[in-house]
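In C-alpha cells, one chain follows: the form predicted alone.
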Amino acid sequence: MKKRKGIMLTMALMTTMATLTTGCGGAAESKSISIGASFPLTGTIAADGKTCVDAVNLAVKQENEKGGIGGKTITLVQEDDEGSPTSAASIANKFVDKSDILAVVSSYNSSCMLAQVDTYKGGHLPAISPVATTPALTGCSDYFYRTAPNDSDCGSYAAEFFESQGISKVALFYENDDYGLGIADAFTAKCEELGVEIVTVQTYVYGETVDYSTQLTATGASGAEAIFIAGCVTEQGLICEQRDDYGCKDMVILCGNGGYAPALLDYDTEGVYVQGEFDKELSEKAKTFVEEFKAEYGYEPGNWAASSYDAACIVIQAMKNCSGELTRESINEQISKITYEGVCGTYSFVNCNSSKKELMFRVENGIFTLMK
C-alpha cells in the first residue's frame, strides 16, 4: 500500500510540473518572454538584415530597461534565414515549436515571408514583417501583419504623383522579379485609371544588368516626360547615372522605395524623387529614435531599421495591452485592433496591410529632402 501511495504521489508531482511548464503558447510561469527574429544575417543582403535586427534589439532593450512586460524580461531569439525561403521555412517551424516564443518580427525578403506565413498561422504565432512588400501577402493570414508598405500601394502612389505633376507620358522600368513586377502591375493599373500613358516598358535583371543603353535609348525616343523605376537601389542608381547620354537628361525620375537608402546618394541622383517610409524630421519621436539608435550602434538608421523598430514596438505594446494571460492568441488579438504611433507614422492593420501612408522625397544637395 505504501509503495502504491508513493507511486501516486510521484505521478501527481509530475502532472503538476507538466502543468507549470507547458501551455498553449503562454508565458504565465516563465520569468521571461521571447520574441523571434528571422532575418538574413549572412549573404549579399546581410547588412540590411543586421540593421533590422539592431532596431528590434533596441526596442527590446528599451522596454526591458523600463521593467519589461509585467516585470518579465523580453528575450530576442535571433535566427539567420540567409535570404533563403528554405531556411526561412525551417526557422518558422522552430519558432512555432518553442512555446515560449509568443510573437515574431520577420522577414526581409517577401519570398522568405511567404515560406513562413502558413506555419505561423498554423501555430497561432503572430508575425510582423518590416520589409516584405509583395501584394501576395495581403489578406493571407489572421496572424500576419506588416509595417512595410504593400507594393500595390507604392505603384499606385507613383502614378498619382505623376498625375499631380501634370505629367501625361511616362516610361516604366522594373526589375524582372516578383518585387519589381508587383509594383509595376499596380503602377500600370493606376496609370490607366488616371489617364497617364505608359509609352514604353523596359525590364532588367536584379544583380546582373549594369548597362542600360538599350533601355534608355528606347526611352529617349519614346516621347516620355518621366521615368518610374520599380526596383532596388543599385540598379536605380545606375539608370539615373547613365540617363544623360541617351536623351533622357531632362526627364523627371521617380524611384520606388527600394531606392530609399544612403547608397542611392553615391550615384548622380540630384533632383531624383524617391518614395520612402521614414524621415527623422517627421516627428520628435523619429528624432529621438535616430539619436538613440546612433548612440547604441554608431550609425544612422534608415528606412528598414525604422520600420523594424516600429514592428517590434507594436508587438511590445500589444503585449502590454493584454489584460489576462499572455498568449500567442491574446497578443494577436491586440495587434489586430491596435492603433500605434510609431517613428514612421501611425499604424493600424486591415487585411495584413498597414494604413500608414508613403512619403515622397527629393534628392537635394546630396540628401533626401521630405516633400511637403
Contents of the next structure:
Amino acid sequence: MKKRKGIMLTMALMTTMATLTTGCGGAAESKSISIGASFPLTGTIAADGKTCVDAVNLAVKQENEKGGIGGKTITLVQEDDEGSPTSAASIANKFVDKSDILAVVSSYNSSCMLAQVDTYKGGHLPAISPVATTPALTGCSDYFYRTAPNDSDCGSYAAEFFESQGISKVALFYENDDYGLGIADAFTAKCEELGVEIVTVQTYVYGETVDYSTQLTATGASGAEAIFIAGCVTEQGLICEQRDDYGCKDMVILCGNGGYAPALLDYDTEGVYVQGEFDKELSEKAKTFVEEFKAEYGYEPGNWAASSYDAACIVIQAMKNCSGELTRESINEQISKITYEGVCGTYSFVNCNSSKKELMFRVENGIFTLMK
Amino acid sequence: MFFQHLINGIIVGGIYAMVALGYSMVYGVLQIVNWAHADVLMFATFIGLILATKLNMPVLVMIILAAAFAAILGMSVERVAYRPIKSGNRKMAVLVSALGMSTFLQNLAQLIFGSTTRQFKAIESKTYMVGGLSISNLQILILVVTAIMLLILYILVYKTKVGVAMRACSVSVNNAKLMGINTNLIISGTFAIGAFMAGVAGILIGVYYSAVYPTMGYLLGMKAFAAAILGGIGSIMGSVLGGFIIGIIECLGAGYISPAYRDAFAFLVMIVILVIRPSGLMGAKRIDKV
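Moving from the form predicted alone to the form predicted together with its partner chain:
Let us now look at the entire complex, which starts with that chain.
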C-alpha cells in the first residue's frame, strides 16, 4: 500500500512537471517580448535608480507606440535591487529563469553588476549596463556590455586634462570603494606617465563623510594647484562647498563623472570642471531625447538617464536586427556586432566596453558648459 | 598644519560635547541610553532647514525655534516610549523601545523629507586668516554658541534649584520623590534640555557642513555616545571633556595618519580609555545592587 502511494505521488509530480514545461513553451511564443530591468528603487540611491528606469521605460514606450518588434509589444519587467549585491544576484536568477525575458538592462552599482554577470552568462542572457563602470567588468563575459564609461578611461582622461592645462601638482581625493579606487588607480598611473605629481592622496567614505576639514587642511598645506575628486555627486559638492575655509579656494577642481548631475549645480561649484559623457546639445537626437524625457517625467535627464536610454535602445535595435527567430542567443550576437548612434554618441562594443567618448564640462553661470 | 587640525578638532569636539550631554544627563537620571537622541537632533535640523529656507527666518530665531522643537520632541519621546515601560526593573524593554523609537524617527524623516542630502546655507561663509591659520565665521559661531550653551547648562545644573533637583534624581529617583521633588517633571526637563542642546548642535553642524540628511544622526550620535562613555556617562564635565578629546584625536589622527580611519580613531580612544578606567575619565564608580 505504501509503495503504491509512492508511485502515485511520482506520477502526479511528473504530470505536473510536464504541464509546467508545456506552460513555459507556450509563454515563449506569446505576443509579448520582455526585457528585464534591475535598478535600485529604494534606499539611498533610489533617486538615481529611478531616473535610469524612467529612461528605459521611455525607450520601451516609444518603441511600442511605433508598433513593437514584429508586431509584438515589449514588456519591461522591473525589479528593485536596492543597490545590494545580494538582491541583485537573486534578481539575476529570476530573470534567467523567466524564459520570456530575452535581454536585460542592469544595473546601477558596479558591485551589483559583478554579482549578476556570471548568472547572465550561465543563462545565455545578454545584459547591458548603463552605469556600472568598474574596470573589473572589462572583458568578463560574452553576454555583458555597457554603455557606461570605464573607470580607467575616466582616470586617464583626468590626468591628461591636468597635463594639458599645465598643472603639475595635484591632490587626489577618492571615495574608498570600487568606483573611487578604479578611477584613482588609473589616474595615478597616467599621472606618473605624464609627469604630473600627486602631492597628496585623501580618501572619504561614500554616503557617510560630510566633514572634509582634515582632508582639505592637508591639501591646503600640500602645495597642490588642483584637486581631482573621484567619487559621487553629493561628496563632490560638499568638498567644493567647504574648500574655501581651508586655503584651497584658488585651486582648479575637477570632478569625476559621478558629478555630472544637476545636483552638483546646487553647490558652490562655479568654475569647477566636471567629466561627463552626455551633452544635450551634441545632436538633434540628444535634443529630442531631452525634450521627450522632460515632457514625460517633468525633469531633465542627466548623464545616467541618457546612458540608460541608449542601453535600452541598443537592446531594441539588436532585436530588430535579428533576422531569424528572436532568442537570447540571436539578440546577444546582434548586440556584439552592433554600431549604434545613440544620444551620447556612437556605440560599438569591444571587450564589453563601448567606444563612447569622455567629455569635459565646466560649470559656468550655474550650468554645465561643454569645453572644446 | 598642526594648529589647523587642532582648530578643526576643537570645533567638532564642541559639537560632540553638546550632543554627549544629552546622553549623559538622561543616563544620569534614568540609567537608560536614549538611542533616539541623535534622531531628535536630525529632526530638529530639518525643521531648522525648513524655517530658514521656506520662511526666511533670521538665523538666531531659527536656531532657537528649531531647538525648542527638539526639546518638545525629546519630551514626547520620553512620554511615549520610555515612561510607560520604565516602572519596575525593565531596562532591557526600555533599551529596545529606545532603538525602536530611533528607527521610527529615521524612517519618518525619510518619508517626510526624502533621503537625499539637502544643503543648508543659512549663513554666508567668510574666511579670515589669523597668523597663518584660516578660520571661518561659521567656526567662530560654533565655538561661541558651544561656549554659551555649556555655560548656561553649568549654571542651570550647579547654581539653581532645578539643578539641585536634577542632581538629586541622578543620585536616586525614589529618594528624590520622597523629598517632595516632582521627579516626572524633572525627568521631562532633563530630556528637554538634552534635546535642546542637541538641536542647536545639529543645526550648527548642518550649516557648517552644509549637509542635512535623515541618517545624519547616526554617526554623530555614536561619536557623542562614545564621548559620553569616555568622559564617564552621567558626568556633565566628563561628557564635555570626552567630546573635545574625541574631536581633537580624530582630527589629528585623520590628518597625520589617514582620513580613511577617522572614525576608527574616535572609537579606539574610547576603548583604550575604558580599558584603563572602566567608569570613564570623570565617572563615579556605581555599584549595581542585584
